[in-house]
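So this first bit is one chain, no partners, the form predicted on its own, shown in structure tokens.
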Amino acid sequence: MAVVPAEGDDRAAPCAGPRAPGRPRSSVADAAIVAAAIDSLEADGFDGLTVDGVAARAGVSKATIYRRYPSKIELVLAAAQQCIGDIPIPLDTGSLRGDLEATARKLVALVSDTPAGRIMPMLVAEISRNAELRDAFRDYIGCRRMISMEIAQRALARGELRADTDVDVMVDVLAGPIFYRSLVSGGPLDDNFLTHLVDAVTRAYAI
């Protein structure tokens, strides 16, 4: 499935890799790539993910992934950013208290209804001892926080933040809680909990 940034925001695209130079690629076996990455992650966890694995899902040689993909982390990469851009970005509701409730909901769907979710886990796990993977993700995480930082932008914009927010803080306070709850505690992902979290947010940093 093709990453689909929301309607009249194309501000995913600064997020993706680099494409090589060369004769342009089979979008086909593109696609068919990624989601047998996913479906490997899913199914056998990133120890278990090979290339003669994808390259069988896919119905592709090892050499047509390994043009893309030199390395098995960097076929981890594709395949999360596939899964995370498929989360449109929210639009500019107007307010900040709209803005952090549509993203805190598209936070919620990350975690709890794509393989996103499914794979993030056993990702966190590996990140921790991995450093190579790790530091992949650190510059994509990076990017996709700049785009989240844009709401407390916004906000300063509209005047309804103090001057002196902090606004890299003010999105890990957001989002915090989410992967807490979807990674740690298990706590529920409902409508109770993300109001009182926007609650919070909001009394904590605006005007």
Contents of the next structure:
Protein chains: 2
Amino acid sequence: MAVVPAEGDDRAAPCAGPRAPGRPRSSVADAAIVAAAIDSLEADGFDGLTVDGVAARAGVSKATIYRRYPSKIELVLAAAQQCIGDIPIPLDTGSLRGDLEATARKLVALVSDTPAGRIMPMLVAEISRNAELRDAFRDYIGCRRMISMEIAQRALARGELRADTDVDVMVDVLAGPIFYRSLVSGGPLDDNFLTHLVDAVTRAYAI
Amino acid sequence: MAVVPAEGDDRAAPCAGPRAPGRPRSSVADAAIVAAAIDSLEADGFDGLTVDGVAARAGVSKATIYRRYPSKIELVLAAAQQCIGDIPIPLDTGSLRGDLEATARKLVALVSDTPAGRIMPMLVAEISRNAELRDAFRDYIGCRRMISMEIAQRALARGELRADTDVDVMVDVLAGPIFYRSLVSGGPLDDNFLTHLVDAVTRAYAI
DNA sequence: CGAATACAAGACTCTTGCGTCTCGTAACTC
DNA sequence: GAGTTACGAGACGCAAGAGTCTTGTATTCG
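Could the form predicted in complex with another copy of the chain be shown next, to go alongside the form predicted on its own?
Every chain and every other molecule in the complex is listed next, the one we just looked at coming first.
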């Protein structure tokens, strides 16, 4: 079973033929279901989410959900996938410190102001027990890391970066404290924090 | 309701009188129940834990559990509390870098080799939804931070630390990447990582 | 011994939630 | 209009799990 089998659509014709007979699926319901599932994940976690609850929240009947997803787990995975779907463009501000700060700000915005950030705590718990979800999530993390690698490449080319830099560690030194405050300590993610963090990473890694 | 009401003991006499009549509670069962609960938390998470499961794992009957804890939630909280109970002694190796490395090694050991580390992912999810548990956990985090503060005080006294250091951020720059790898990215927590991390923090904050 | 309590085993009630199904209605194609 | 599918509403069966209770036995005190 693939992690996210597109959607349980039997009707999303592989052949984009003329059209399926009968009343078409409501795309409004499609969106409402996923949005409601994300809301439920944020509020109640992976285990706390109920299909009845999602149906009520979305204003649809359970049958409408089960017509799209064969089981609760498929629904949950589709919602989680939707959250973490978009990967931002690599930033190039022209300097190492500028790139670091822009990256840090993006990360803070991610964990603070997006559904992905709000379900992150539940995702952390879930990937510690679900190998399939863990692999999918690690793939996603890997993609994000590639962006940071580009920052390091550019900084090296500019001669701004220490030659002995372990780029993996540098990325973690920047991202780790942001996730740590968001997930664990609950410390503020304000401008003061961001400035001190970016300063520290710059001092640690700039030539 | 206190976070952890000692234990649901009606018999743990406030007056340390002569002795309660009848057969005393089995301390073997006490320990087995908590250990089984911790195992269950690691394996199944806060929601996945079942009282029947803990009873089976501990080799006791459900009545024996309910005689000690009035409800499942009290059992779970007692188990969680047990995990994160011990706070290590502040380290003084004589140098900032030494203190940082010792602290980092303790943290890696904590997240890698202790029940506390293994239930951490579930704890992260739970504190995002349970205010009571969140407060208790933040208290614990606060206590740990005090230790790191001492490290900074000593380093300042030695003249090793930059005067403009934000100690809170410094602590997060050290601890954040360790938790990040443990909880999120799954990256290795080996000697190479530790060395590079401690080097980076030292470069960022030492004079 | 008798009283009191703990214990294992397990039956029991009650609630919750998954997944299925039916019914009457709505939307779309031919 | 006929046929087909989606929809909301909700009933339904089923399983899992919380918490209670019973029964027979074990342990401790006086």
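Each form is matched to the other, and the largest set of C-alpha atoms that superpose within 1.5 Å is called the rigid core. Quantities reported herein were computed from a predicted structural model and do not represent experimental measurements. Residue numbers count along the first chain shown, from 1.
Asker: Taking the rigid core as reference, does M146 move its C-alpha 2 Å or further between the two forms?
Answerer: No; M146 is a residue whose C-alpha shifts by less than 2 Å between the two forms when the cores are overlaid.
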